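Here you get one chain, nothing else, as structure tokens; it is the form predicted on its own.
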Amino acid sequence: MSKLKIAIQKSGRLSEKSLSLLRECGIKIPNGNQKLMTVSSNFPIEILFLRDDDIPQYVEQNVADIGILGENEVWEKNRKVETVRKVGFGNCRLSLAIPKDESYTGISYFNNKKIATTYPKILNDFCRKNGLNVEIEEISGSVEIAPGIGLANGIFDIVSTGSTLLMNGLKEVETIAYSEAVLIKSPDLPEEKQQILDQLLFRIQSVIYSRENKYILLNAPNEAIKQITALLPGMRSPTVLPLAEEGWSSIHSVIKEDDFWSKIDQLKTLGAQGILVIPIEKMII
């Protein structure tokens, strides 16, 4: 039987958790983040470990099937791959950062400047595209350094908290993109390892519903079922259960978890009592 090849990063911020979605898949990997392709012993799947900047280029050549990866590294490669679908992790963003204690005024700032950065296509189509005149110093690592070793005015590159352009003296002062892992396939793909990549998909999107939504239990008096239940719609329809207690119901239903925190002052309000949120390990819609 066929068997789909994965490329995912070796190391760095998307690895553990490009590993953790397969794990959460049911898909079992062999320990050893050492080797550079291990088999799942549970599904058609081979995973090859790579640099997360050669992974496009793998999959346009059929090295691997598909792979996942930040969307700032397909838009940098520029490769000819399908981005399939997000996967729920890895969210960033691509910015610009100068020195804290320089006066920024808008992206003129940048004309004439030479800015410092991992990513020179994205950043030379921004600048091209606002009209601005810069130096693009294209480095592999450590960007934050750039301008405090003189060698660059201001750095372009990715930002999660901020917390590293602060340790290194710098500010961000222009967001360009915001970009999260995404999975890529090549466009080449055989019929029988779509149908294998189609049951992975299936298998993500659940284990993606399960984190976006909780699985919600309350008790309430019967006379507020009603408006209970429009604000907990659920899948379908909220199960709704009589008590012991004569007069009172309880109400099951699923919600995304942002909902349930600006809904939970309204059910408390109706008179919704012992409410109990629950993870949900698999949703299946």
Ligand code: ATP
Given for the second form:
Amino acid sequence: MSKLKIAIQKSGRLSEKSLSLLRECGIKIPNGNQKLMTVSSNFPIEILFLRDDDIPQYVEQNVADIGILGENEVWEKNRKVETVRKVGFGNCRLSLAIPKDESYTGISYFNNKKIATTYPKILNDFCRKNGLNVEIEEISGSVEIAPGIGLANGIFDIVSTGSTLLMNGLKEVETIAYSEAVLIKSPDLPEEKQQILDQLLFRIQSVIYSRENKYILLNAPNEAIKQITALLPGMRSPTVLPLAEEGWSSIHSVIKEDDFWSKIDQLKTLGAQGILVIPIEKMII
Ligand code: ATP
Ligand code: ZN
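With the form predicted on its own done, generate the form predicted together with the named molecule in the same format.
Now the complete complex, all chains and molecules, led by this one.
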């Protein structure tokens, strides 16, 4: 039986999270990513550990069938690959930054300036779209030091918290794109491998749902059941069980983690007590 070959980052920000995602999908992977390749013992998948920059090329050339990497690398490399879905981590933004004492006047500031970046294609596309005439200085790393050493007037780079910029006396002035980790696939995946991918995608979906949602249990007076049900619609509708105490029920439902804090006050106002919020291991809708 053929195996699906997945490329993930060998060592870097996405490595651990990519491995954890596969493991949470119930895929057993031997420890240690020192090797170039490893095979799962319970799912027809081979894992290739590569530099993230190389993943689009390998997927295009069918060395790997699918890959997990930052969407920024997919845009930059512009290879013939299909982006299948986001996988729930690796969020960052791609921004322009300039020395913090410069006064910024809008994107025309960059006209006739030199910008250092490891993402020349994304930057060039942006400049063309905005009619900017910019000199792009492509470098392979430590972009943030370029203005300080006189190599460029500004930089275009990945930002997540902004602390690297701050440490290098820079300020972020334009965000050009938001990126996160995605799963890509080769456009000509054989049917047999597509079936394995479909199984994997089903599992990834259930892992991501379970991360985004929580199981919620609470006690409420019976007269509040209707309103609480409207607040916590859950997957189909909440489970309502009578408590031993007359006039009270226990309500069980599923809630989006992001909604929990915004709904908690309403639940309390409606008389909810003893609210428990519990992680969900897997969720299949
Ligand atoms: P490699 O050796 O594999 O080429 P790298 O140095 O290019 O590694 P990392 O710094 O590990 O890559 O980043 C991998 C990806 O993580 C980025 O392409 C981006 O999509 C994402 N990412 C999320 N937050 C950040 C951040 N703060 N800085 C850099 N990348 C980030
Ligand atoms: Zn890289």
